[in-house]
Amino acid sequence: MESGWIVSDKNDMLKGRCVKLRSKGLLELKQSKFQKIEVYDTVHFGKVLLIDDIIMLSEADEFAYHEMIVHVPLSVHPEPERVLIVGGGDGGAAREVVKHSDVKEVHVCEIDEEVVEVCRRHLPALACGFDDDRVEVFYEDAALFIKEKKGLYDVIIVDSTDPIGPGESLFREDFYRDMHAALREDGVVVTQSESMFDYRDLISSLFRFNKGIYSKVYYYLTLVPTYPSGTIGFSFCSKKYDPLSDLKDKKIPGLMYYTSEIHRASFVLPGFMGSVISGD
């Protein structure tokens, strides 16, 4: 961190660009088994959670992500009873998944035990989401535990960190043979795919394999101001629903970002994006 600011990403320095927060002040840093885990108070963002000098997620902002990555897929299948979140230590995810009353069973596969404890103690508003009695966290790799769940699940959301360290197995095209095995016979999966102005490659070939993978494969994207490029996009992979053809009109409470007419709009996508995700 520079003196007085946070700066998004050191890789993304080295490309000369970057995402600077200027910082009240440090609330905790820890060393986890896994990764480097801070918390700093922002002027403008309120707190800011960092993974190896990441930014994951700003109180001003982190609804737009949350409520993308959840309310997309739950308003598309007609009864998610039971879904998965990997990853999602902030409890973000989570919050939002509760929200639906369909919902039975939430399963929670975070590798980082010391994630969610500092998420309690600094992002309450977040971290709320485990204290749902519908919601059971399991400290495990989700790469190991995926193989374990066959057809269990009706919602798959994954929740990642960028494809380094931890992160790294959950892009690859056998944990996305795993979550189809691991869904139920009309089952959706989500997953954090990255921006589409910065990943190019990396959403080429989730597409280029997902297609032999699933029935429909669609990416759609969000706003998020803290996220370089300010946006970020997800992958929608479903073995039976349609994400615009099947959208359910369901009442959900406490939404700031998510709409049907959002969730549509969503979908289209700039020109460039069309070769990106052809599959070729």
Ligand code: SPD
Contents of the next structure:
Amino acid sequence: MESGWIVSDKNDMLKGRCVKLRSKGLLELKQSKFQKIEVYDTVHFGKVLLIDDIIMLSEADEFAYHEMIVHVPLSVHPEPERVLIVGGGDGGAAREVVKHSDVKEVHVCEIDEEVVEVCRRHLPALACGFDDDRVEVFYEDAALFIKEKKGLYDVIIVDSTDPIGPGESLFREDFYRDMHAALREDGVVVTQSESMFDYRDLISSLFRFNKGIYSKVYYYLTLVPTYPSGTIGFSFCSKKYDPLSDLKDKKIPGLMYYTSEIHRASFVLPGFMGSVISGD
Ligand code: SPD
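Alternate state requested, the form predicted in complex with the ligand (shown: the form predicted alone):
Shown next: the complete complex, the earlier chain at its head.
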């Protein structure tokens, strides 16, 4: 870290760009069995979590990510009783899932127990997601965990790190096939699918194989100012439901970003994405 600044520039995909935030100090630095975990306090963005030098979230804008990774699929599935969150060790996705009264059971499969422990201490406004009685956390490798589950989940949400390090296996075709098998017959999967500006080859490859696995495959966007390029996208893969024509007007309390208008708008992509997601 430069004195007084957090500099996130270790990701090769950024091609010399970086995100630089004015820091008030380091609160935690830990090397777990899997990855480097850091928490800083910042002048303008609240506390910030980095994993392997890449910004995972800031308190100031995490709502735009977590609301969109969760409320899009849960507003499309008519009765999402059983939900699996892959990754999600900060608790932000779980916090949003438990806002849905039709959800009865939430499994969180996080490989790194130390991420949860650090977030419980430093990011209680996210980690409170783990306190709901419907939530159970499994500290396992999701690529193995998912193989044991057949026809179990209504919705799977993959809130992963980047496709380097422990998160790499979550971007592979066999993982998407295993998730398909772990879903009920009308299940929906949403996965963190990176920035359309930085990861076009990755998104293309996800679409190429997912069109052979799921009957509906879409990419949608949210805005996160502290991520490089300021935007990040998600893959929406479904066995049955369409993200637009099957959208329900569920009343979800206490949201700051998600609305049904944002839901619809988030599937409208810039022209260059046509060839990226065409699957050709
Ligand atoms: N390139 C940054 C991707 C970060 C995605 N995961 C964020 C974790 C928030 N729960």
